[in-house]
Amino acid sequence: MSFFSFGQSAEIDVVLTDAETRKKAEHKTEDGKKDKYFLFYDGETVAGKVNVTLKNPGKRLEHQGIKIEFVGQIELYYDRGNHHEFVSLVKDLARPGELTQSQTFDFEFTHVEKPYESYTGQNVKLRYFLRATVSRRLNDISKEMDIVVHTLSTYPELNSSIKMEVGIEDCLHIEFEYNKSKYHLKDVIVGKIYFLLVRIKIKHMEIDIIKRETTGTGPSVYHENDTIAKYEIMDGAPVRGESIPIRLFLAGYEMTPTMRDINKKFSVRYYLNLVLIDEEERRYFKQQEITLWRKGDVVRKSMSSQATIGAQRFEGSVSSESALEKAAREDSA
């Protein structure tokens, strides 16, 4: 990005130290497109260089200081004027003075806390970015560079199955069971549905995965429901005593980990929604919340000790040692 003014001007470029080796991740932008960004985890150091290139060699560039910021912020689309910053770090690269030639400045933000996952939703955006600024009297010269943050979790120790009943007195009695209540993003939902009493002519049955994004507080709460997946369980009438297996692979769907009360601004929750449709097109629903989390595969490979910090975040998490032992047993199974 370049800004023109009277006399001298400059271009700024931000380059990460490990740009050639650092992994990139796809992330949806506000307009629905997907771009690739450098991927970071909680606790990792963010380091690099700021290149300030003068546009008119031989002319001086007077400035009021050069700095770089690392920012984590939440933007609510219905309140676009306000950016809520939950991380804000600043490094001064140069005192007020003048540049007579193009110059490079090193920077390092050590073991940066990145508590939340990057997220772009229907009403809210959570982003992390670096912003380099050459301060000037009339117009600053600045450049922003977005990064993506993934939050890793250890294996949950307690992961009870879900058992529920759907019933209409003297007409319908169904039990369904899912193998657990917490799933990682590439997991498989395994379950069974038992028909104990069927006096309604059911013609169709499906399971939906619903994402519910909640923004705001009090009277200004907005809910957005989005159906992520539809899984047809059966097409036709079941009979009493019949059981139907469920096997739903999550890896093919675009989902984030469950996000609860992020900085008191928004939440993202996921639900399994059982839908029954009878021959008169009446619909019957039963909904159950599940917890989604990002599996810390990278921990078991020789991940840097900085990123290991990010693998310890899970509500009521177990120690990383026992979690890794469990993961290793599951992988070898």
The other form holds:
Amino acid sequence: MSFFSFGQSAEIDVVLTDAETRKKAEHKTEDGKKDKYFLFYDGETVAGKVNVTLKNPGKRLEHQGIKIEFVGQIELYYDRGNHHEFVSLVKDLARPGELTQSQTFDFEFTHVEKPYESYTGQNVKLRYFLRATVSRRLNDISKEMDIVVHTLSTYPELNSSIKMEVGIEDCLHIEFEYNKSKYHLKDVIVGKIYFLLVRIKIKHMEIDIIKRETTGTGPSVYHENDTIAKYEIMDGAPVRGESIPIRLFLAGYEMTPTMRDINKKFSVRYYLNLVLIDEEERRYFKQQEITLWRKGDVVRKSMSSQATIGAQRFEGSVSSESALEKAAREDSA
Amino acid sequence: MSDPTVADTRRLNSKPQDLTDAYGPPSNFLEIDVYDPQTVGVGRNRFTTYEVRMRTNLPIFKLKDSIVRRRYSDFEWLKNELERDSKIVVPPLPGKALKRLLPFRGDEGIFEEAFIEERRVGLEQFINRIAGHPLAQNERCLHMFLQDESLDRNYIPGKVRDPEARCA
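Structure of the form predicted together with the partner chain, please, following the form predicted alone?
Expanding to the full complex; the earlier chain stays at the top.
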């Protein structure tokens, strides 16, 4: 910020070419508020204009160069000074010189790789943004524009159910089953708990969804556990042979896809925690990891091949070919 | 693989339940009553005992129906044994009522009817809570407390079954 009224200053404004048509997505900010940002997928082009508006018309603006950057970075809250940039692209818009009037510069970052999903968590943040900078001797003028990136996947070829027998010898034996091991964010967990032996006095049973954010490596690893959901599936005392159904709709909960060892910096994993509580409030539980993934919306004609290329990075599926073919046909139609 | 617009939420198949399991007695029957307080002895050497009756169908207990007589200090002994030998957080006992042990009280002190009843309730809650704990059921001291005629304070502490076999 310049406190001196003499000299020239400018305002920078970044506007996307497809600002009218591009979808926006809601994303939580660090202080918990929700904001809307332009939504991008991996492989999509980021293009637009940088408007540099002189504050005092008539006066010249001397500068050391004007550029725009596209940055993807990971910020660990306990280590704010170090930003880990995994994507860093620069486009020079103007060589060092001077602006005599307000000017607009076009830019295009073609088919940008955006390998990870945007994430704002308890101890870590992963964000993508455009940063336009007018470099000057004393102080730069810059403007950042955050975007949100979603990573899409499609139905995995292998999606086995989770079925396991657990218990405490001679006290409690159950067999639990969940219909899949990989669920998309709007999926339904269908399962059942079958009681083989019940020698304790159970009061009720619930299933919790726990999100575990892990940051750091080696000796300094932080785990942040957050119970996203608690869903009672049984009230009362079961006996041997009883089968309790589970039907848990995930769309109602705020979750992200499973993120494993992102850039070797952090992970976000989800667990189903089956909890049985007895009459004396003692808790018996079994935790099981599930993989969450984000399903793409139906590819519409207007988004066509760009978004399809964006939707291509997923856990291997036959339908990738057909989606691309379909988009190609729609394009040429 | 086709993309279904509506997820399949039908229940998973399950075995039909055996009717004897459904309507028969549950496998978790365990009831302990603490009742019939009797004050024994004379003068300074009086103390109160309670009848402790356990009825259960849990296989870990040798007797399915047992009756013993226990006094407050026996319950204290059990609590200490469990706190030392097991990893359980042992529930609290009703108070020691030290004030009531002092002389020159206006009332009967620890032999006051209302106090004995209050203590009886507390002891019953205590023993039911602890006897239902799967880890406490492993401890020899609990079995001795509930089912042996008298407490052998020189016993060798130990487990009733192999702790390694317990958790799956």
